[in-house]
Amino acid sequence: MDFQGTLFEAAPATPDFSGLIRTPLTRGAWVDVCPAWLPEADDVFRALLDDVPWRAEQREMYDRVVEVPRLVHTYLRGEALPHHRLVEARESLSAHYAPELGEPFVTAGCCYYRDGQDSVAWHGDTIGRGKIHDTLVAIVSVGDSRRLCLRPRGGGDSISVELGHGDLVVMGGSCQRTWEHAVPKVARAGPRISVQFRPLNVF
């Protein structure tokens, strides 16, 4: 594992939204970014690395089956999360975004990017209610920095967000329907884990 944790804890004792910056996108979409949002990010990273039952997935591509370039696991509604700071994060997100979301975040999808060759292709979370309704997906990133790219469906200018250790990004409004996002491959990167908090029936 090629990742050096923080020497001093940069995040506050509890999740704090005071540093959050919202960027409006087109067609009713927006993205919020809050650096160093997650407390005890080093401990959370180690717990995710050691305690999540990671699995590899495969998918059909043209005439062959290929490995999905990352490891995954999803904690469904009511399942215990591997660190108490993730429970606090989910509760804080649910409270902060209640006026816009109108319901709590209940699932936590985890992706483990082992190195720079692990990635996720362009997509939107449009299985379930996200296909026809505005919704929110909140991502907490721990480990090495990676770039999250966003582009409008059908063409247009793209943007990117560099997600560091303990950072938060929230995609909201019509973002899942009218924009796509991706984590591209890079020449070199250490391990990074993302936790995607979603409301019920958004995938």
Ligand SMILES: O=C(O)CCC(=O)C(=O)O
Second form
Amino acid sequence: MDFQGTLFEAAPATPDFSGLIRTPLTRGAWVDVCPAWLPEADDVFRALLDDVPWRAEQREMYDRVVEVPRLVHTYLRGEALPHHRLVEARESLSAHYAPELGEPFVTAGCCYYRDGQDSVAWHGDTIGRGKIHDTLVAIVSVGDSRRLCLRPRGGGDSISVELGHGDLVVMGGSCQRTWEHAVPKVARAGPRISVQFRPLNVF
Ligand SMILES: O=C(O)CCC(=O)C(=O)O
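Other form of same protein, the form predicted together with the ligand, not the form predicted alone:
All chains and molecules follow, beginning with the one already shown.
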């Protein structure tokens, strides 16, 4: 495992939204980015790595069953998260976005990208309510930097956000329906874990 933690953590003592920048996208979608948002990101990364019951997923591709190139686990509503800073993160996000979201974030999907060959293909989180309603998905990223790419469904210019250790990105408005996102493979990368907070019945 070649991830090196930060020697001096730049993040504040509690999650702080003052550095947040919102970028409006087309068709009522938007994306918020807040660098170095998560306190104790090194500790959170290690807890996630060690304590999450990671599992590999498989999917059918043409006539074969292939491994999905990342490990996953989802904490459902009411299940204990592996670090108190993640509980604090979920609560801060619920409070900050309450005026727009109108409900709390309750689930935490975790994805572990072991190296640059792990990735996720273009998709929107459209299982459940995200298919027809506006919603928010908040992602906290720890470990090595990876690019989260976004492109409009049906074609158009893509944008990308470089997600570093402790950074927050929130996709909102119609983003899950009208845009797609992906984490592409890269030639070299160390381990990265993303935690996606979602409201109930958004997958
Ligand atoms: O790893 C990420 O930041 C994105 C994860 C994602 O898009 C998903 O699991 O739906």
